[in-house]
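In structure tokens, the next block holds one chain alone, the form predicted alone.
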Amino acid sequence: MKPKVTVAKHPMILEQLTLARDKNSTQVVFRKAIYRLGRLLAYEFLRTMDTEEFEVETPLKKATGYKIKGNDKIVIILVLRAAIPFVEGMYKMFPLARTGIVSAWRGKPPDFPIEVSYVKIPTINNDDIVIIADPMLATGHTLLRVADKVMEKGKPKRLVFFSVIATKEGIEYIAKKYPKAEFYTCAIDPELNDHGYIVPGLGDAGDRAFGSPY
């Protein structure tokens, strides 16, 4: 089964992605670009949501109104720390979303062991839409581990991965275990280097958003 992948190509997404990639962008510019990309990607995702009609009273007469169905069934899983501004942008489109937080990071190649130090995920219902958000979907090892933690809390109606940049390798790695998963991203880059970093990518998203800890 071919993975369900949506690469958003809105002109504003392309512009903000360029700012995020640019090594000369300041910390503030980079963080704002990631924030806007989260909001715009969520906007694109809303195209997949059903709507229901209802009657609304205007100052002049009645008209048909619309409400997004299921917007109160979204659970966002934030992967620390790079996803913080990304998810802040997503909240603009998903104001009723519940949130889970996972601190997970990838070890050294070639095995890329995953260390998870903090997990706080709400109970997942079978009519929920779970969105796992991380700006970089590289090898897929980290996000697969996060998805496994989600599944321990329940089986959602939809499992979705949001990223700024992804790789085909990472998407396929996750899709082997979760073939019905959906992937929304702003770009699919061509390769990973020997350290498992996306090339050309945008560098270390956490360091660029919040500064290097070293």
Given for the second form:
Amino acid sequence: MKPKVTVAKHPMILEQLTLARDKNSTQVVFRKAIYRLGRLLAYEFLRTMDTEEFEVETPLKKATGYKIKGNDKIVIILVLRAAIPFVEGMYKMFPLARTGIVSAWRGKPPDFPIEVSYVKIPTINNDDIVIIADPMLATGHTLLRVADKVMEKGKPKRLVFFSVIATKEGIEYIAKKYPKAEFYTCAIDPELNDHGYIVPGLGDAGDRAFGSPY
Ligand code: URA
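Switch over from the form predicted alone to the form predicted together with uracil, please.
Then the entire complex follows, led off by the chain already shown.
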């Protein structure tokens, strides 16, 4: 089964992605670009949601009104720390979302051991749409562990991964275990280097958004 992947190529997404990739973008510009990409990707995702009709009265006449169905069923899982500005942008489109926070850390190559040190996820109901948000879907190892943590809290109706940049390898790694998962991203880059960084990518998203701890 082929993974369900959407690469959003709205001109504004392309422009913000370029700012995020540019090594000369300052921390402020980088963070703002990631914030906007979160908002824009969420906007694209809303196309997949149904609307319900109701009657609304304008000052002149009755008209058909629309409400997004299920916007209160969205649960965002924020993967620390690079997803902070990304999720902040997503809230603009998903104002009613509940939020889970997971701190997951990928160790050194070649094994890339994953350390998960903080998990706070709300109860997941079977009509929920869970969106796991991390700007970089690289090897997929970290996000697979995060998805496993989500599944311990309940089985959602839809399991979705939001990233700014993904790799085919990472998507396939996750899809092997979660074949019905959906992937929304702004780009699929061709390579992973020996350190597990996406190439050309944008570098270390956490460091670029918040500064390097080293
Ligand atoms: N995490 C990042 O921040 N960048 C990558 O390229 C891969 C993982």
